[in-house]
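The form predicted on its own is given below as one chain in structure tokens.
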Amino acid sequence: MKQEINPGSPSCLNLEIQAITYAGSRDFVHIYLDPPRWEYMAGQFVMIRPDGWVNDPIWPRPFSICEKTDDSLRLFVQVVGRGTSLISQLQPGNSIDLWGPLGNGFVFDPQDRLLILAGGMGIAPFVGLCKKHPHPEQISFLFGHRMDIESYPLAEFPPEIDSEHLKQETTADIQGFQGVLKTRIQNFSGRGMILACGPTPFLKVVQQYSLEFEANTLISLENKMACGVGACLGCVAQTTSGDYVQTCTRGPVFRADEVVLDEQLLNQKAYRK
């Protein structure tokens, strides 16, 4: 295993796969790698490219850091395309090139109350956060998902965390979940910090209610990335000031009132300046 020269800084490593396990089905994969000698902040991510890839696929894939312990670095992957399918077929002993930790993570006071909102694979960056948080009793966790709950690592969260999960199989389920989000954000506003991660439609709803109720909310975007270091400009996000910034370097975590996810909200001047 090659290691970085400056621990704690973003670096490019070649790491060996320790184990690959499946959750619920072969569409959800836990990948355990040899642990790098750096620490990370929840919300940061890594780019990975297996050694066997030459020109097809050519681009690496970004993944949130799920958890890091003294024994391993863990990624949680959903198989959704050719790249993730090939990654899920790797075997222990195979090596991958990995660069990270990249981007900005969730910044919060561990003494404050947290409301964590996650949709689908947006649960990934919160696994390590919740398991290592010094005051899990200060955390409330609301999780929306479409696949069976056994596919996600919610059962690993400390029992002190007030957690709730809702499955969305129909349009009515989605509308019901949006209602729950609205109530949770409204009731929590002014009581602590909200952290959210998930697909863009989910984040749009979180952002809408966070702005409406003036909640202190951080959102982590899931924009597509090709390089992870701000060079390719493939992941840009629009800010409320009208600028376009790279999600990989300026994010992926932003304040809810900092980026434009819904032009309608911008036109309605819902964003606070």
Contents of the next structure:
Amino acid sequence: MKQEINPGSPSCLNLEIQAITYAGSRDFVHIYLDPPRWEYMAGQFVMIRPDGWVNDPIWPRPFSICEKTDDSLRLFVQVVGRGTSLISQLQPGNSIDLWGPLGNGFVFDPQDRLLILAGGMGIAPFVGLCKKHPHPEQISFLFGHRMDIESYPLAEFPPEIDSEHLKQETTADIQGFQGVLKTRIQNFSGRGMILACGPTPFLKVVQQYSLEFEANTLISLENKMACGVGACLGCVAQTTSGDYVQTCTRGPVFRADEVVLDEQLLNQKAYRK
Amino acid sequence: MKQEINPGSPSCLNLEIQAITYAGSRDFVHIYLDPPRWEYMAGQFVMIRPDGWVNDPIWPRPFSICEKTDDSLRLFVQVVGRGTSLISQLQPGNSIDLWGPLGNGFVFDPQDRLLILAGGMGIAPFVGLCKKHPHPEQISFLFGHRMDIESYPLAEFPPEIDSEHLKQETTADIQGFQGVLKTRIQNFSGRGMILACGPTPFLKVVQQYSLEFEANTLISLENKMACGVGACLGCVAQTTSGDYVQTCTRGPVFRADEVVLDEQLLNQKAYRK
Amino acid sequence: MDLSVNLGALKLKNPIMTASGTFGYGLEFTPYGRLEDLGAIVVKGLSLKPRRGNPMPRIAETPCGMLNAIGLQNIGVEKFLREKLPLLPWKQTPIVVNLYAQSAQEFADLAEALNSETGVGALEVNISCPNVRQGGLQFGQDPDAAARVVEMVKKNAAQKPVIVKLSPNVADIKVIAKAVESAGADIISLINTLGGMAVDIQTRKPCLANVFGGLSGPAIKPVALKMVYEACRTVNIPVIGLGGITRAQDILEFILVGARAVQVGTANFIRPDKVFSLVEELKEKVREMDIDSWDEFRGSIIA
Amino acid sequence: MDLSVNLGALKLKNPIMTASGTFGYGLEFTPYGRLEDLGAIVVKGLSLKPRRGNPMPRIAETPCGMLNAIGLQNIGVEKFLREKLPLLPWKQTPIVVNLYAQSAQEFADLAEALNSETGVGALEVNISCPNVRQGGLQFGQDPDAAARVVEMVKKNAAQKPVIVKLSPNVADIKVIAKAVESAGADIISLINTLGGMAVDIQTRKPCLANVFGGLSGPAIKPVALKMVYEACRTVNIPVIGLGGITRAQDILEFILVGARAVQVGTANFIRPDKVFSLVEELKEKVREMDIDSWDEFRGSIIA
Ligand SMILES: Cc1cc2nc3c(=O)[nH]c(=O)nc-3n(C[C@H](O)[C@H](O)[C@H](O)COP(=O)(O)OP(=O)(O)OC[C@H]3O[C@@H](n4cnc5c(N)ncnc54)[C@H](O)[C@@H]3O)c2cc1C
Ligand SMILES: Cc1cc2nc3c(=O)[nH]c(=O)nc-3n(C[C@H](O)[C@H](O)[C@H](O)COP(=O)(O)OP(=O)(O)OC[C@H]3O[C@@H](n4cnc5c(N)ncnc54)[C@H](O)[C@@H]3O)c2cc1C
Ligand SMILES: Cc1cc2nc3c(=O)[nH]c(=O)nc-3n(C[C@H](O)[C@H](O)[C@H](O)COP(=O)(O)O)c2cc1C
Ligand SMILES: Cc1cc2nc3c(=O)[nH]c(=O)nc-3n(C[C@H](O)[C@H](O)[C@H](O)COP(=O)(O)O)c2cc1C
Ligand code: FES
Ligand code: FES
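Having seen the form predicted on its own, please provide the structure of the form predicted together with the partner chain.
Let us now look at the entire complex, which starts with that chain.
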């Protein structure tokens, strides 16, 4: 059985910012917008473009839908470059163009056990998912992060969720985290569904162990996007059959055995099935 | 005798906005900045570029120095296009790059009688000039404007000044104003110095009558500028000898018989002297 | 004012077309506007056989513009005709197929395959793609090679208006414009992208896997306007102007220098409903400026 | 790290030069920084006789860039040598004279007039100005004509390093780069401005009296980077890269693709002390990135 949410048809709106809050530092920003009328599936995303950008930056920016309530649509943004820096300086009352919901979300059976793996901002799509999930006790959550844990909205997650977080400061930390990932994926394989979101190096590790232990894993990719609607072919991921498919419309959520993140894994058996 | 102000050497600074106020409508903006340490001469200008512009708009924007006190430097800006619109949206606390004082101001003898002719935003350089002038009763001020008089800082001018303002709404108003200009210039010629600042069509009229009645007139030109420091040669005005000279460094204040605003006036006798 | 324009046999209800490669196969945009409101839809460049395109990364953002090196990934002409064209509103709005091939013969074969397709309103011959090893610029920079392609396409597509899309990566656009006109092109469109490059000083690698890419967006509008102006003064066939259009004002600029229609490319990434709202904005602007007819306004630049 | 670079006989304390026409005669910038801190100063294009330049308007702002059609207004080489050069810190920083002429012979005469001037560190031959009717692009687009100019200048300026400044308005930059190298150029610099145009739909007039102008600024950086990369892989003489530089990062991008030095043009209008602060920023960035030597970093792009 699939999740019963109907993602509906996307639309392009100009939405007002209700509030902006900062978490931990000025580099972690929660943006609350007037809520659009569509429903969404966790893992889907929106493209946004503040009114003031005119021609520079030319592209919008993609963000996961963090949470949507009757009152607001919420995005969780980390400042990493020029675009996100400009976004973090927006004020309540400013408007932005926003289109979505875009792409395919995480499809899973709400009765099933879930292992959620998130790296850094990969936590964003899981905020709404976990808060709305009918059986939070079915969820295990493993979170790897670089900055102080206060920067991330972990405290909002329902207490029924079995959650662990690991801070990565040194190379040893990173290796340690990879070890934990391996154990978790190995132990969980065959017992439910794994959902993963985070930076590409993190996803590569998740993919590698998912293939190795034949886990049922969905990963959400972060590729550069220009249009977000499947038109420009700029955001493609390579499938195991060698084709390039749009991350924005065929993803961003893919089966772990469907796309090639690391050419070296192509030889791995699990890929071939 | 020349005005005893020493314009000093220009400098390039990053200044914080202390306050922004609007007059009449949101399109008329007074910007108060932390005061630079230089002195200036009325008619000199600054180039400004808000921090957020990065590459677009690429150029700074020139503005007359409206007034400078111990506490602040003040600019008076009308929104006419993209740059001034962005400038009008700045907030206290925002910073801008600013270089100046640039160009040559109005050189006059403070003992002499002055007839000041201003059109629209051409009022800007005269705010500080009139408020600081040691003998305001020596000044006559004629102001032509399009928008409500509340948009302009006329009320700040010392009461000793003999001042008249004419609103121009219809073509008839404009012709009427030109008639007043003619009479005023004709009557004033030989009795002191005329200073004029405003849009080019206005300056052309001032120039025409100044030449006709051989008045001693200084006009301040508004040309597009890229550098403001004499380097790009983009802002040139044509002199009566046919040379192109930089408005930013050889002006913006020129003698009315020195530059060609209207090719047709070139035949006029007064030009030839 | 009636916004419609005729480019020879190609009739548009308004001068706004989409630019190839920036509007997919059109269907991607149905959530954002009514396709039948557009002057014409130019679809992604199609080749005889499907193409995978270039490896990733394929796009990079630049000041007021972008680079792309998609490498003409497409589903092939056959699949397009079978799966996409029937879903497009070709009865209300001309569908223009942008053609890519590696040889003059292949261009001719493509033309033949499309000549009898009722749903295809015109062919746009892309002799100007900077992102493929073969076929693109080798035609667009050589007047003789360009003329040969045009002749062969014309011979095999007698029923369709043939648009030839020119490259700005030439010393003199007039030479190539003249050459394709003489070879029988019905319409020319310009400009395609300018060759460009971006690099990452941290990784020391180019930002595009293909190293070079094509520059598009507002950054190139001044280059496009000049070339369109020059082309309009050189040829007698209709000219479609494009390059950096994001506003109704930009559209009027291209028409002022002589273009009969325009294409909107990179602006489709600014907002997916951009090209639809441009139709409205153009109506408004034309009213505001009291433009009575395209014939009076077009090419009326005083220079 | 020691930032100095050698371009053959031309030695710079750092790779940052000013671009001709954007830094006046240098002296305009003394209030904003120490001229002697710069790698080199390239002054406004000089001709044998003073030139008035083009009528107004001469400049227009464009997305992330600008157009100019100054038309090489200048005070003439004689007045420059008499009135400006003595005031410039030529002992500490090479002063490069940018040359403009309408014929090969005139270029040769200019070279002769400058050859024995101690204060002149190098000549930059501008065969790429798009804004003059004669002499500019007619050399820059034709490899033979370009080679002839270079040969004649070299013959008359044996004591000075000769930089040849190339135009981007060509189909293939490699051809012209090769031609001027073979003709004896010591150094090449590129790019000059791209031909462009802007129009005003209200007045229906071009924004520049000259109709066409040269496009510069960040908008053109991707085009510049590609051409510099191609030139560096084509010639064995040192290459100076320019076009759209506004940040230390941009400078490193040009060096990464192979440039030995760079020039800063339009960015001088962003802030008059821009080029001076770039020297500081570059130092900082080189430290931050742990670059040990230019020789290791230059051209180290993995492509
Ligand atoms: C489907 C999807 C969902 C995302 N969800 C979130 C989220 O919820 N919260 C969040 O903080 N970030 C999210 N990201 C990443 C976010 O889009 C980038 O951090 C952001 O675009 C960076 O923009 P910039 O201008 O600050 O960075 P710059 O590096 O200056 O951007 C340059 C270009 O690269 C692109 N880019 C840079 N980093 C990324 C990246 N990691 N992914 C995709 N494009 C990138 C930018 O969009 C821009 O086009 C998501 C990305 C995708 C594709
Ligand atoms: C010496 C001088 C002093 C000035 N003083 C004042 C002042 O005190 N208050 C004030 O409101 N305005 C003043 N102006 C005019 C002001 O610079 C322009 O209104 C402003 O640059 C318009 O910018 P924009 O982007 O809003 O307009 P846009 O029309 O979008 O600008 C496009 C380009 O044209 C230039 N431009 C447009 N109008 C003018 C103009 N009238 N003069 C010069 N360049 C122009 C802009 O700088 C920009 O480069 C002065 C101009 C000069 C040259
Ligand atoms: C992502 C992308 C893909 C493109 N693909 C094609 C193509 O397949 N065929 C073609 O003729 N032009 C293609 N172009 C060029 C555009 O059609 C257009 O000529 C160019 O982008 C300039 O217009 P613009 O500045 O409005 O984008 C592509 C451009 C972009 C940005
Ligand atoms: C206002 C202006 C004047 C210029 N004058 C000259 C010139 O006299 N000689 C020359 O070789 N290049 C001239 N150029 C071109 C610049 O030197 C440079 O090649 C070009 O602007 C690209 O660099 P940029 O993007 O950093 O400005 C001029 C450019 C501008 C903007
Ligand atoms: S971002 Fe354009 S196809 Fe995905
Ligand atoms: S603005 Fe550059 S010379 Fe005056």
